[in-house]
Amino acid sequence: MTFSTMIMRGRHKQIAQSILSGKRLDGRGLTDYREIKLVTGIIESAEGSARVYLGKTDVIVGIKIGIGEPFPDLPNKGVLTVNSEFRPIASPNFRAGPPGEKSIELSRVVDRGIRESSAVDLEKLCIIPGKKVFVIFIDISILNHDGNLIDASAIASLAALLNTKFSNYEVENDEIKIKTGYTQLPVLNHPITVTVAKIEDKLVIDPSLEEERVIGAKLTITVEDSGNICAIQKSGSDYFNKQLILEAVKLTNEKIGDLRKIIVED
């Protein structure tokens, strides 16, 4: 065993012991978020944008809107797609190239929360039924990774959607003409995502990068305005029994009000 490995294992043990005692090494309680800072409208070339600092985790989301064809089975609805980029500057473990497994998972979890909650009124993004619709591209860029990328990305994505406007237009003889002025993106629902991590049979909110290295499993729960759960994702090799799942849902419900104030009401 190398010296660096011994140090790492010692650190992991220290983190686990601290959590068992009900306190985390950074001074937070088990269910406390790190400080959240949110800035919107920071990318002038985008239709909408937001940047979120979750502790030292730094995520920026830009939204572009183009014109394309609808899905054949949804001829009267616009299209929404989520992509994420793990920039090499964000972590020594990130590499340039095509999206990896974690990047794909992040995109899918954020996409599912937005889609399953019907956050955006896609019917209002239909231009010519069956032919032309607006296409929303949500691009997530990780600028610094210090844990809990999913929550940071979900917060930034929803804030960016609320900041988004698209061009006014008119249709004449199936020809689309862009007019002056903009219309606010029709956001109908505000899905809030909370990740709950299991460490030594204790549940913690907003795990840091160091804590993620000792996590047994995570549950990411997304709740819509009505209070209903619209998406849930489990990751990690450990399990959640019924009691822990119910506790995770309770913790999520306790946190969504504060997150909603930051994203929707500020």
The other form holds:
Amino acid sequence: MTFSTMIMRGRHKQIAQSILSGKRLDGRGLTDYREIKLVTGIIESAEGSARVYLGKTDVIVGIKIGIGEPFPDLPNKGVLTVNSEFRPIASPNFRAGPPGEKSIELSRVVDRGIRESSAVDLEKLCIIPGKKVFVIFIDISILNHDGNLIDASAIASLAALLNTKFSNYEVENDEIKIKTGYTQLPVLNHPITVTVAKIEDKLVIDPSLEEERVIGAKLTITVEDSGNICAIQKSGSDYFNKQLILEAVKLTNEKIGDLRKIIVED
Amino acid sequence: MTKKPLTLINKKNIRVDGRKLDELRPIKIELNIIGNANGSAYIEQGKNKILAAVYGPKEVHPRHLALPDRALLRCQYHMSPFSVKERKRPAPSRRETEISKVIRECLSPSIFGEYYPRTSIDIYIEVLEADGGTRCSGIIAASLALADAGIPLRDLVAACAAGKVEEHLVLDLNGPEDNKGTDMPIALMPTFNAVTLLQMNGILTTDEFEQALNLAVKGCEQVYTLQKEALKARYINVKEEVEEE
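Switching conditions: you have the form predicted on its own, so give me the form predicted together with its partner chain.
Now the full complex is given, and it begins with the chain already shown.
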């Protein structure tokens, strides 16, 4: 064992003991978020954008809208895709190259929340049924990684969608002509995502990067406007028992109000 | 071609494939079917046909990935191009990458990895034919393949999905049900009441979620019994082979 791993183990022990005693090293309670700052409409070249700071975690989401073909089984619906980039600028542990499994999981969890809650009215994005539809690209870029990337990305993605405008257009002889002026992207639902982390039998909200190294498993729960659950993802190599799962759902329901206020009423 | 049914559940609460709401699809399991692997299993669950094989514990390649205190666990879930209606491109999709990750994480708590430091245990799951709930079938087979490889396990990992289709809570969704309704796969180590995988997509109220969770746990317990039977059958075979010699 090298000296640095010995120090790391000591630090991990300290983090774990502190959480088990109901407090965290940065002074937060177990279910407190770090300070959340949200800025929207910061990238002019994007149709929509938002940047979220969750403590030192910094995530930016840009939305671009293009024109493409619909899926053959959904000819009347626009297309929505979520992609995320863990660029080396954000952390010494990120490497250049194609998306890794964590990046893919993050995109797919954010995508699931938006898709299953029908957050975007995709039918309004159909231009010529079966031929031409608007394609919405949600691109998540991590700028500084200090833990809880999923919650930060979900907040930024929804805020960016609410901030998205696309050009007016008209169809003439199967040709799309762009007109002046913009229309707000139709957003029907506001899925809110909360990640609940587990260490032994304690549940913790918004873990920092250091805490994430100690935490065995996380449950990411997305709740839509009606209060129904629309997506869940467990990750990490530890397990939950049934009681803790139900507690995590309860905790999520207590937290979504505050988050919704920050995103929707901003 | 047969006409597509308009509803997936009829008025008598019978599902498209003739099952009751809380009934599993018929499951057939066979162990030790890939000669080269250290352990392997084949499962048929309804129309799902899935192979799982375990190689290891063995030397890690590339070597820098080796862990000093435990075995490196790797998992690849892959769908054969012919396993679905439209040919699936053989390169791993984003969906397969995510499923590989959650399956690895759901099997990991069951393995005494600390017995084999600096080695790797590689799990391969190959979906030959898919009809909904392939990750659960894959987990059932993979856990048995680990046992077949003689790797010490805390428990077998059983898996089963519950969900909601046309306002009914149902167990073990098949392909059409999965496409239309809410799907919630879970994996369970029954001896510890430990849920090692939990995913959901679709809409459930908090109460429905709790009911679906209970239903899925019951499904896992049934699967667990079948897994144990399959494992026993395998060792009875071994015993007979040895006695013949």
